[in-house]
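Let's start with one chain on its own, the form predicted together with the partner chain, as structure tokens.
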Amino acid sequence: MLHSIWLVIAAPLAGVLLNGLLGRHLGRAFVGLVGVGSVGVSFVVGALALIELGALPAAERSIGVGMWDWITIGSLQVGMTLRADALSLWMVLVVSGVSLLIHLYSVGYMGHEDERMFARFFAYLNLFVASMLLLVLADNYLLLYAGWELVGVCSYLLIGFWFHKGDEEQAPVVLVDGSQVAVPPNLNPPDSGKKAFIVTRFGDFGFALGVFLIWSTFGTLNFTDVFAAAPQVPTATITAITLLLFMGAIGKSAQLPLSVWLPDAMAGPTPVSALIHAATMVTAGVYMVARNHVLYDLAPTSSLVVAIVGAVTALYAATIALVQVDLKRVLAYSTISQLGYMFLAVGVGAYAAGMFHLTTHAFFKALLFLAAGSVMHALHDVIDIRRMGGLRRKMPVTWLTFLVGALALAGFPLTAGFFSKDEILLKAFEFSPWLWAVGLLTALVTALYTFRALIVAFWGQPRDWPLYEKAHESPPIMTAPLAILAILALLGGLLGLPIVFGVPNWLSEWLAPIFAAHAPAEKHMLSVTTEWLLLGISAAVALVGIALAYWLYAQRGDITARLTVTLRPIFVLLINKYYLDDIYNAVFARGGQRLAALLAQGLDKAAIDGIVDGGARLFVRGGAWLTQFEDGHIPHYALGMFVGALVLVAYLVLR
């Protein structure tokens, strides 16, 4: 299977063709079968390939699979070549596994769509899986970039899937003193998709320049050759390359300052939010940095930038998540924040920890989104948590699985999220206690916002009775993936238990051939006591956060209400997302449009064309004057032309 790894891309691609071209004639059942089945093939092939790879000696676990020569011009030689190694195959497994569950869920979730839209949805979703797996398996920068852009287009198409929908106004928040705080409206799906594509493409602008610089520097775009030659290249060049590539990651993984597109991406159908905007595509930036760890290890400045951007983004997004009234947006900001953790990890050189958190996050965040989708399904697309409450009684499976996801996200001891987040905090502490402190503070806020959302939505009494009455548990095709993901979110931690537990960290060892090959020897500075202490602090912070949320939102809502009035300016700042969207809209979107209009009307129409048409009028007048020389005798004209040409030629020749 290792040498047929292209099958993992080909299978969903076949699904795209079948469902995309013929889907609406095939019926829902068949379309669903093709959609789910093709991803199932990817998952099985990926799993078999992983097992096969594991059977090889560690040093030989990297197989290049060439398909054809893609672009050949002189010294530019780019192949359609895939690379199966420990890192790429692990990603294949995570991506195809989570995709499989989400595809299955979508059969139920999208069941209300008409046949054309249903088929279109699965064609897009399959195209996304194929593109993502191409990104993951690429053996050179151009192919990586190709996958990178393709997932972006799938994201664009899927965010705008309900293309006829308009903006959604949000009810203002009414504070206990009677005053109101306006909540920005949710941007409509097509504009959200467009925004996502353009913002991420701005990041890709840097990414592309990075790729050009790589070719200019190394004369090749193949990972293996670049990594081998990298130590001979000046650090400044490597720093430039890695920073440019990171620009792409900032866009794709929604980090500061390009984070603004991801919350709006929630306009897409919820399975899309789960798959693309939580579990897989947005983690591409993390994967990219991990894939290029050889370069980042050689450029400490870039790594530091990565870590700082990650840490700051983590805290920034977590604070916004505290006040969101839209359940999906709570989760979206949480995703931005968790991606920040992953960048913090790879920034401090803890690549395996970053990949570990990427994996567990894929489990528990996909779970949370799908559970939120189940709620939307039950409440006829209502997603405002202020209209929920008490849902745990109506939707026990959704409630329990959401609880498991929330526990993992909050870092409740022994859940998957606890272990992966703790490993990151540990590595951050080794690197810099400051970064650790930011991470820890974020952990506290995370536990708080997660359980705020959970309590408001599922606990207490219903706030909108008519809506509550209609609520119902989702069908098994949706709850089964929830249950499987819940198990993974609970037990995923087993993949990478802390070293102080005295058991092997499986994922770290599996990825060791990739990350240890070039990395400086693992420096283990922390004493066992310190590690236990840090572990204890993490656990305590999670528990405190959860307890605080319970106290603030389940028990003493009156205190929370009064606190909101007291802290009103902060509340307004957070609910407006630090005004980042407004600034970008004013400066870039409207500014760009104004500049465009100015150029079109002022320069192009008035100035340039004005000169042209003015010149033309001049000729017309001149012509009128010259008419007197027109006597209608053709020989005279010919003579005139001849003389004119002669004068020109003579001037040029004899000059």
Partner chain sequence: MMTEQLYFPLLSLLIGLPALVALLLALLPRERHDLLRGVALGGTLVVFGLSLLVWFLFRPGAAGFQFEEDMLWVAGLGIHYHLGVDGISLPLVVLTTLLMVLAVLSSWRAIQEGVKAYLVLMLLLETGMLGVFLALDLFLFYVFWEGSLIPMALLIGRWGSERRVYAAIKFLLFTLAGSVLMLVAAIVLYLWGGNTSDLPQLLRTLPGQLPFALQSWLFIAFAIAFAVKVPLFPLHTWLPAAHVEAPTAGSVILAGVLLKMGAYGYLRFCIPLFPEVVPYAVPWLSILALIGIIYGSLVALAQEDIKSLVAYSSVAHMGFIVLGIFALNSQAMAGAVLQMVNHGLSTGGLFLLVGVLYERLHTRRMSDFGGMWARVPIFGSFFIIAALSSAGLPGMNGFVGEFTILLGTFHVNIAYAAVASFGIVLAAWYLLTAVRRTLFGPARQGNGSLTDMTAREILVMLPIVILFFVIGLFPNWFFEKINPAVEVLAVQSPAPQVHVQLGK
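C-alpha atoms forming the largest set that superposes within 1.5 Å between two forms make up the rigid core. None of the values given here were measured: they were computed from a predicted structure. Numbering follows the first chain given and starts at 1. First, how it differs from the form predicted on its own.
- Relative to the superposed core, D604 shifts its CA atom by 2 Å or more between these two forms.
- Positional change of L56 between these two forms stays under 2 Å at the C-alpha, relative to the superposed core.
- The rigid-core alignment places the CA of A29 less than 2 Å apart between these two forms.
Please supply the corresponding structure for the form predicted on its own (the preceding block corresponds to the form predicted together with the partner chain).
Nothing else is written out below except the one chain.
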């Protein structure tokens, strides 16, 4: 099955063709079967390939599957070659497995769309999965870049899927003193799709420059050849390459300063949000850094930049999530924050820990988004938590599964998120206590905003009785994926046992042939007592955050209201997302428009048009002057010939 790994990509591509060409004519049942079945084939093939790979000796767990020569221009030779190793096949399993559940859920969630839109949606969704699978299986940088860009195109298509919708104004926040705080409106789907595509282009430009620099430095784009030759390359060059590649990761994974597109991506259908956040696009950056760990190990400055950007982004996004009133946007900022954790991990050299958290995050974040979609399905697309309350009585399955996802996200002891997050914090403490402190503070804020959203939406009394009366549980085709993901969010941490005492966990052992082959021997610096202390502190922080959220939002809502007034400047700063969008609008959007107007009026009209039009006018006037001599009088023509002859003789004499 390893040599047939191309089927992992071919199956969803076949789904794209079938649904794109025939879906609208053959009905929803055909579309759903093809859409779900094609991703199911990818999952089965990936699982069988992973089992087959596991049966091989550790040193042989890397198989190149060449299909055809793609580009041959002089010394540039790029093959359509896939790499089946421990890292790529693990990503195949995570991407296809979570995507399979999202596809199944989508059959019910998108059932109200007409057959044409339904078929188009699943064609796009299959293409999204195929693009990500191409990205993770690529054996060279050019093929990786092709998958990288295809993922971006698919996100643009799916975020803007409901192109007929307009901007969504949100009700202002009314404080206890009677004043109001305006909540920025949500962009419409087409503008959100364009924003995602344009913002990520900035990062992708750096990524492309990194690929060009790799080619000019190594003379090859093949991963194996580049990694083998990297130790002989000057550190400054490796640093430049890794920083340029990381620019692409900043864009795709929505890290500072290119984090602004991901919250607006919530304009797309909820299954799209789940797919982007849990299984595909945003994880591409983390995977890319992990895949290039050989280069980052040789560039400590770049690794430090990755770790600092990850830590700062994690805290930045978590604080914004504290005040969001849109349930999906709470989860969106949570994704930005959790991706910061993953970059913190790979930045400090804990690549297996970063991949572990990527895996568990895929479980509980897909669960939370799909549960939020279940709430929207029940409340006729209402997603403002200020209009909810008491939903646990109307939607018990959605409530319980959302609770499990919230516990995992908050790092509640023994859930999947607890194990993966704490392994990152342990590695961060070994690297720098300051980074660990930022990560720990982020964990506290994460538990607080997660349970704020859960308590406000599902606890207490309904705030909008007519809306509450319409609420109902989602159909089994939507709740079944929720139940499966809830089990994974609870038990997924078993992949990481044990995580203490310097003993590598199962996932670390599986990925060891990838990450340990070129890395220097890791020194375990923490004592057993220190590890237990750090684990205890992390667990206590999660419990304190949950308890604080319950006290503030379930017991003493009046304190929260008064704090909002007392801390109004901070509240306004957070509700406006640190004004990062406003800065970009002022500098790049409106600034770009003003620059374009200035160039149009100044350079284009005054200079370019002046030269072209002025030259034309000069010739017109010259021609008009010369026509004075074309009057039909022979003496005038003779005089002209005489003057011309004199000029010619003078030229010949004086030459």
